[in-house]
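A lone chain, given as C-alpha cells: the form predicted on its own.
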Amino acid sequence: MSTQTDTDETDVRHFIDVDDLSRDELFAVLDRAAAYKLAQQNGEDHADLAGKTLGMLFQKPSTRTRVSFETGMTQLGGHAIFLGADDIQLGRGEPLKDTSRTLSRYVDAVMARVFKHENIEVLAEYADVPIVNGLTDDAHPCQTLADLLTIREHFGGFEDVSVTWIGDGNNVAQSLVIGCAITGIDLTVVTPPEHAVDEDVIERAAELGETPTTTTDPLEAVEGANVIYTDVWVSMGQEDERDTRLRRFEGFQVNESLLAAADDPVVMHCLPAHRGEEITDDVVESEQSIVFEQAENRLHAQKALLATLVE
C-alpha cells in the first residue's frame, strides 16, 4: 500500500483511491472482507478494532456510506462518530489542515466524504492517522472495493469477466477503471462524448496493465458483457445541469432492450438509483439485478479496509 504520511514511529497508510493498494494488498482486503461476511452470517465475533474510534467527516450527505461505516465499526468492536459540516468548525471556516491535525489526536482513523478531491488530499497530508476516501468528485474507491467483492462472489474470480460501464464517466466510473485495471477485469466504458472518464485515469489504468475500451455506442458496448453497471446521470451538485444531462444521455438507459443485446448479464448500480432515468424499475427488480448484494458488500469491504489500515 502506498504511504502518504510519515510519523515518528511508523508509516500512516491512507486510502485515497484504489491504487493506494497493490494488487496483493487489494486481494488480501477482498479475502478479509469475505471472511468478515461469513463471520457475520455465522454470528461469530470479529471485534478486531475493539477500543478504536473512526471519525466520519461528511460534507456530502449519504445513506450507504454513513450506515455501512458506522455499523462496520460497531461490528468490529469499535466506535464511529458522525461529523457533519455544520457540527464541527469546518462549517465556520476552520482550515482543513487544522481539522485533520486535531482529529488525528482524537481518533484512530478518519473517513471523509467531501466534494473536491483536493480536500481529501489535504486531510491526508496533515493527518497522523489513516484517511479513507468515502467519496470525492473524482473518486469513490470504497464503492469499487464493494463492486470487486460482488463480482468475485458472483463469478468466482476475475478471470474472463467482462464489465460494461454505461452512462456518466463520474467518480464511481473512474475508481472502477482503476480497480478493473489492478484485477485484470476486461472493462468497457461507454459514455456520451461530453461525459467521458478523465484521460489521466485512463493513463493510470494503462500503467497498471489494463486499458479499458472506450466507446459512445451503448449497444456495441454491452455485447458479450457479463456485467452491466450504471449510475445516476445527475449527481449531487449537478442539479442545475439536469436538463442538459438528460438530453445528452438519451439512449444510455439500462433497460430490457439493452439487456437483450448482451448475453444474460448481471446488472449493478451503486445506488441511489433514479428509476426511469439511467435504469428502469423492472431491471432493478429483475433476477439479473445484484444491486442489493453490491450495497451490502460496502459493509464487509469497508470493515476489511479499516481493519487493514488501523490494526
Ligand code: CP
Given for the second form:
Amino acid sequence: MSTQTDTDETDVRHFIDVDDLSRDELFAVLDRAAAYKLAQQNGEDHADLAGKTLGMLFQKPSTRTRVSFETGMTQLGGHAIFLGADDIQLGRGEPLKDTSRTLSRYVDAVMARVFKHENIEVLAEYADVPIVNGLTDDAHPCQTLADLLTIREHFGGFEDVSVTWIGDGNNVAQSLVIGCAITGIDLTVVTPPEHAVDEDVIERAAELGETPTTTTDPLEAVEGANVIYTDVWVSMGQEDERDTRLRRFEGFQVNESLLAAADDPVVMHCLPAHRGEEITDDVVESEQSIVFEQAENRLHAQKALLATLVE
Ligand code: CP
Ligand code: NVA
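Given the form predicted on its own, state the structure of the form predicted in complex with this ligand.
Now the full complex is given, and it begins with the chain already shown.
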C-alpha cells in the first residue's frame, strides 16, 4: 500500500495514491466510471451523491482537476466548494492539521492539490472524511485513473498493451508506474538519468508484481510501444530549474520522428502541454493523439472514485 494514513476507528478511506485501491477495487472504479460515462451520455439520472459536499483545496493552479471534480459533484447531485489556499486561513498560517479537522466537520470529502507529498499525508492523518490526492509533487493518482480508463477504452483491456513514458519521472509518471503494476500493463520509463522515477516507487511496483523497464535511450524505449505518454519537463514549483531541465531533456521530445520509431502508437499527455518542448504541436493535433479523451475521462473516473469513497 502507499502512504495512506488512517488514524481513527471510523474506517475512513483516503486516496493518496493508486495503490490505496486493491486490484479489484480499482477495476470496480473503472467499471463504475464507464457506467457513469454512459449514463451521462444517455442523460440518465445518477445522483449517487445527492446532498454531499466536496471541499477542493488548491495550493497550485488547475484547469482539469478543478473543473472535473466540481462538475462531477454537480452531476452526482452534490456540491463542491473551491478553496484556494490563499483564500482560506491556511494562507495566513493556519496549520494543515487544523484545516483538515475543521473541514471534516463540514464536508463529506476533501480533494487537495498541494506541493509536498507530506502535506496530503498530514491532511489524511487528521481527517475524518476521505482525502483525495488531486496532485502532489510526487503523485497524481486521479490522473492515472483517467489514463487507465482511456487505455482500456482504446485497447479493450490491459493485456498486451505496452506503454512508454518518456520525459520526466515526475508525479504523473510515478502514479502511472503504480497503476500499470496493478493492471499488468507493460511499462517502459525513459528519462534522463537525473530525472528517474523514485526508487521507492519502483519497489512498490515490484511488490505489486510488475517492475517497469527503465532506460535513458528514447529511441530504444519507444520501439514497439502501443502508447507513448509524456508530460511537461518543468512541473509546477520547479520554475527555477527551467534552464537546467530544458538542457537535460534534449532528445526526449515527442515528435513525428520519434513516433516513426514506434509501431503506430497513440499519444497521451495529461495536459497542460508545452508545445515545442516535450511534445510538438503537430503531434498533439494528430490523429494519434488521445489527450482530450484522457482529459474527459478525468470527470468520469473521479465521479466513480468519489462515489466509492463517500457513498
Ligand atoms: N492534468 C491535470 O491535472 O491538469 P490540471 O493541472 O489542469 O488540473
Ligand atoms: N507534472 C505536472 C502535471 C500537471 C497536471 C505538474 O506537476 O505541474
